[in-house]
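Only one chain is given next, in structure tokens, and it is the form predicted in complex with the partner chain.
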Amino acid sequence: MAKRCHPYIPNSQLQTKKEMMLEIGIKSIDELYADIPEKYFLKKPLDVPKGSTELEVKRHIEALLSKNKACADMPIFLGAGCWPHYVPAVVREIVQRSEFLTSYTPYQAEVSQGMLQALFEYQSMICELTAMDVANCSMYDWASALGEAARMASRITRRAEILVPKITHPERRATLQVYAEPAGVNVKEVEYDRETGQLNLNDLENKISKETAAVYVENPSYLGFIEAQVDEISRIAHAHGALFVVGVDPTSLGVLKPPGEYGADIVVGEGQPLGNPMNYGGPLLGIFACRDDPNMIRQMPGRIIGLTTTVDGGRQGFCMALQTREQHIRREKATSNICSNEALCAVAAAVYLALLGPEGLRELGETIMYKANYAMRLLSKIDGLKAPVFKAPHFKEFTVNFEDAGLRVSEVHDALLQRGIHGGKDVSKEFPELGETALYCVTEIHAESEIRLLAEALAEVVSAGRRRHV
């Protein structure tokens, strides 16, 4: 390969190389490595590929990817923090624009107005969705955004504890733990009502104290139900001088009351469903927003784009704002270490939201609710299934319990897979008190026929199970 000029490396052409070496005054590129102690140089080639042409690479990758079974190969009813949604063609077109795709963080504002304005518009749309005033231009994902929110709340309140619902996504809960622990922030769980899944307010009242920096809830919750006591939770948090942190799935915000209208101080969430493919769980898009309060804004993590004007005041423009919070200036005193984030996913979200508009977002929420509720109705008709487990309104995910059918989630899962359907996520180990339970997700991409197929398959599986067990 090295003998030939590599397509990506123009100066690997021999004559060019020679001219440049001549200019520098060296005979071999090795001279430029002469300061590296000899003993470190590799003595033999590494066990990595030999190099391939574009056509070979294409064949190889397509063969590997064809081993995956994705949504087009079978209906998939999984959610739990990464959701299948339709991505309009326009979104793909815009994020593939190489001026966006191949640019760096917009340090040189004058030559990066496009990215800066797109990110400002993303921030602004997130503010409208959540009814908050300020949003940053992204965190890595919801989980790390939650970790940062706990640390931010602790800095603001100078307290060292965050109360979270027992029903929180275990991966978010684990990430929160890892982010909070080095900052000396304790994570404590608040019980839930076994009937409804709703936060147990008595337990919250018992646990909240002068140590509590923040109370966190998710809406919709990890197990899909809507937490309806938010006004009361907000009141309790604030009465104790704690901040109220809310985690959201933004696709719900066309129909559900936004956290800014029920007292949230910080909003985090997962922006992936806004125009970003699932990609086996990444990249994701961490949403982070707060109120227009200088004490909060100063403590925000991440990049924030602001509106400004040219020096002569003649024209509006955009640039990064409040950089004195950030690592490149404040170093170990920075509000976070985050540098590269998920900017292009934020642009995708902005394009997606611009396409849908307020009406489209409401329609999206309604469509999802219709379909998820339809699925719940069909499934709960099956003898032995409980769907949902909790007596509460649900958005796009819901729990299905198989105890009364005498089935294990893993058996049901295998039987569905054999029928070309991918069932929900097994949550029996995460919440043993719920018994054999799975978390199902239905969105606008699921056709009525697919939902019916699922119900029919489950009915079969249940009756087959019954015959076996009798």
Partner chain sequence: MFRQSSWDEPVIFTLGRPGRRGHILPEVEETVKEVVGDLGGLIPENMRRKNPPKLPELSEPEVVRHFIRLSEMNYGVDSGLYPLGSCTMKYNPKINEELADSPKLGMLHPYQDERTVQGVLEILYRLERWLAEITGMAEVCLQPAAGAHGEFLGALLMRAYHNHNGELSQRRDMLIPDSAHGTNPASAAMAGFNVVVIPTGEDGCVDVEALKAAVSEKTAGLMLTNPNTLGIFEKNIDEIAKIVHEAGGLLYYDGANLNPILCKVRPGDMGFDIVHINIHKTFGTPHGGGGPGAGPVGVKEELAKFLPVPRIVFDGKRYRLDYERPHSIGKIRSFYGNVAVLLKAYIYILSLGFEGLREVAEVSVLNANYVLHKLRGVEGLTLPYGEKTPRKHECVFSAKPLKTKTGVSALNIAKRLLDYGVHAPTIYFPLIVEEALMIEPTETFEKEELDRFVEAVRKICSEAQTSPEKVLKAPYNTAVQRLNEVKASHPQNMTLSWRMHLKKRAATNP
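Okay, that's the form predicted in complex with the partner chain, but what's the structure of the form predicted alone?
Partners and other molecules have been left off, which leaves just the chain.
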């Protein structure tokens, strides 16, 4: 009896496979994987269950999903790069319109004016928000935007080194390394002040050199505190001929000075808080902007949407400009190999920014700072806790140390989950020098009653921990 083949996989027919192998000149499928070391091959058949009906699959998936809890189901104080924020109903309504939801890339400007205008508005508002001159219409996320910024700085300065704070989001740091290494860019870390968290300017002065293409800082930092020395860092970078790259959480820019006002050459960041849900950690939205310099603009990754006028009467028209991507005419000369980007997420950000406006963003930033500082005050009153770890102003995130209480972050986290609360991120392995420390996040979605609930639960956990150790 002939082997039964799946109707949707035509090359599963043995004869089809033979014809394909004959065409490309191989005798076995294994020849296609000859460059993979033998030790990585699976030596046993895959444990794949037999096929199921659509109804059975639906029930199975629903059973799995029922185990999940969303931030609406329990108070959640986890951030660390993907934050819980409120997404207004109008944002969801607009991005769900088929004109936006089903769009891919507006290659044909004449039939894509709506999407092109939305992305142009996104770029314009990002420039306003960051006080920069030019923005592209988004990257994959903050991490990829940082990697592209490092390569861009290297191309512009013809140097091969970038300096980053030791307190940089580890995942962003890892992505930066992946982008930098093939381009021959060396990534060096700059130490931080153990008391305040601020960048160690003496270490920066010692490490910066004529090989430094850029100095990078995150403001607010990964651990939540505000970098107060940005003007001086900018001065040091420029004095050595390096570019100054700043990473931002855009929700902070309603209350903090924008990077363009303290000398940033390139600004990157995460646009997820601007009207995009957490959605299991993605898709995210990479912000990328720079100052008005022809050499810099032509080295920007991604694409820029331009506004022009038609020749037949001067009507307004939008088009893609400076498409420095490899699948366009640039090919191997492209500055980046980014293909699809987060266009729908960028549209959501544009709607969100337009909805809030300058006053709404300021109110959002003030609300976040108030609630985060309220949480820090409550937690700092609990005997055995240190909140925050660093003596510095904080925005929406802050560190909490449990060592004086004799507790590990993992056991605190488990105890909070048992009480129906999702705690912060354990950063003790990322930064061992901080000891048993977690990163907590508070945004506009947290009611004061939820913050008090967190404080009461932590007080109980600390008290129970002490009783166990007596």
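A quick note: this is a predicted structure, and the numbers were derived from the prediction, not measured. Residue numbers count along the first chain shown, from 1. Take the two forms, superpose them, and find the largest set of C-alpha atoms that agree within 1.5 Å; that set is the rigid core.
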Given a superposition on the rigid core, I'd like a yes or no on whether residue 54 shifts its C-alpha by 2 Å or more between the two forms.
yes
So with the core overlaid, does the Cα of residue 432 end up 2 Å or more away between the two forms?
no
After fitting the rigid core, is the C-alpha of residue 311 off by 2 Å or more between the two forms?
yes
Quick one: how many Å does the C-alpha of residue 64 shift between the two forms once the rigid core is superposed?
3.3
